[in-house]
Amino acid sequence: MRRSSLIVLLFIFALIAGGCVSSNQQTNTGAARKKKGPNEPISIGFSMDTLKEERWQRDKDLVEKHAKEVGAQLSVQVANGDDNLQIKQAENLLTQGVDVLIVAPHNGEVAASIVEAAHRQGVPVISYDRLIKNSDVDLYISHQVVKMGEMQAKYLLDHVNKKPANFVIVGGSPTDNNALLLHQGQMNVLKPAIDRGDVKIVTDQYAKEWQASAALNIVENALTQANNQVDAVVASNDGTARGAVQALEGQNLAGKVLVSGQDADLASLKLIVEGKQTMTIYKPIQPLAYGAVDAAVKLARGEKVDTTETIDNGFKKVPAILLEPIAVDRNNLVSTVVKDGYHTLEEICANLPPEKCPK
């Protein structure tokens, strides 16, 4: 009887061992991996929260350019900041049968169900540029987004020319994970600016989707309330930056004080030409948007995508390929943004007085 029992328990422990070893070709969520073989052809879906900015109507470009330059069929789907419609068009996009989704994530706390709905299919997703938190997402492509932070806050912090100085910090969208990343590396540089009593934050608010209008009235505010004894504006992005010069001229107080950005937008670029927006953060697309369809055809083939770094999302942490951001004033316009082709000095400088542009 007890060599009978001992027969069964060993079958039943084959049985456990054997699933184990099978659910390591599966997604947490169970279902096995599709991977497409040497000379099938490659289906992506790119799910997009906007082209409201300049930069993503870029990255949409080098993404569709790549995937035609390595033979792989691209479906582009833009939800405009609507998360209901981007994960009913990742559900489109997986039902047309994509072997792998890129996600630029409008809310990257709700995007977890899109990381969640594809693993059920078996295909593997990316998230672009926003992380998707709490999700067993297969790979972060990213800059260095608490460096970029970092960066804005101490260009200003070294620039400034008073003691204490008075910061407005123009957050992003509450609901982007990157704005969140982004306060903490301005706070890395800032807080301890502020213990030594080197810097006073007048007001630190996120700006609700980016919006510059949403940065004019922060600013508005905080000049108001500072009566307009403002000396720098921590500006998260060239939107919220534009925004906040808005009101600075508002108050003749553009040129006057600094503000940070983030994006090298053109109409961004041609403020700091004019004086009144100080720095961006140059972030070259191209790497970015060509290095997402590379892993993207890897993971389509259950290949190795390399990665250096890892960080963590609240589920786990997530293989990230983190790409170096680059701080962009009027001294190193042309070697850096005109250098590389992301505007022409001709744009930039359209309709300003010669004496004005950059060598």
Ligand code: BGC
Contents of the next structure:
Amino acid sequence: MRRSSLIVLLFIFALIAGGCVSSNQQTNTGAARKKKGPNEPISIGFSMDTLKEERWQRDKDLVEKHAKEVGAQLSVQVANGDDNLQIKQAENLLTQGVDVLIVAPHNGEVAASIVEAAHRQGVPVISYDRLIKNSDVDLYISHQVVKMGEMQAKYLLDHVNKKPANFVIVGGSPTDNNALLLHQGQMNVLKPAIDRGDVKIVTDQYAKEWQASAALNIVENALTQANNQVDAVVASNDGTARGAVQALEGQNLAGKVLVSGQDADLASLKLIVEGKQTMTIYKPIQPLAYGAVDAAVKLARGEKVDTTETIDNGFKKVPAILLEPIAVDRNNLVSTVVKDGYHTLEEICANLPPEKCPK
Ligand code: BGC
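To test you: the structure above is the form predicted alone. What is the structure of the form predicted in complex with beta-D-glucopyranose (BGC)?
After this comes the whole thing, all chains and molecules, with the earlier chain placed first.
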């Protein structure tokens, strides 16, 4: 009897140990890395979550442009916010025989399975803009997202002229690691102000799928709850900022309440010039897109990619390249986004009386 229990115990132990080893093998080792020779052409797969926000079309265009410049073949797939579709599309890219995958994940946790599938075929994976969590992903290229959250909150805190000031926080999609990092940065700045009694949080919520309509709802409800006594809305990107502005317009408060954003979308730059959105975070996309393509070519050739830091994704410290974001308001819009050719002043000021246009 005792002997049989021992056997059962040993069996269970072997099962548990076997599980760990096999999951390690899947995520950690994978198949032998494919390596392309110096003159062999490289084939890159780019798996994108969405083209919904203006910036992603730019990412796509610039990745395509630079892939052409370096002589790499490129296949792009867009999943339109559907996790299963993104996994299927990534599998298709692997079946096509791409040498390296660049993935902008819809859901940072779910996309770990894309890394596992790629590694089973010896294909390295770059996590693009958004971090793929809990996986053996090879490289992460993005901007300094926590710093962006800090910049948004600090800008509003520096410009609000009430104490205590009532703040509303509108996060992005909770399945996007960037939304969580932005919130972390926002709270790094707001928490001490809350503790000092300078800031009160009316509400702090995530907008599902980064939807402007979700942001609109959050801000409408916050206005009702606070009897319209809202001084600032920390909106995490420009889409949600425009939802917030729409809610404020409904109460004739647009232009009276500070609103942050991110992406330097044309529609938001127009609102900034009109005074309805206060600031945005400008992330030049070209260094990100070109950096990803250059890194993809190197990884496919088995060459070293220079990185600046590492980011813990829950599984390992991922080598990372994190680019600098720039805070933009009406005052520096011309010397930043316009100077870089990101948007022209004509586009931004179209339909506005010329005297309203910043010089
Ligand atoms: C990106 C933002 C974008 C948002 C919604 C984030 O992960 O960093 O630039 O606005 O997703 O697509």
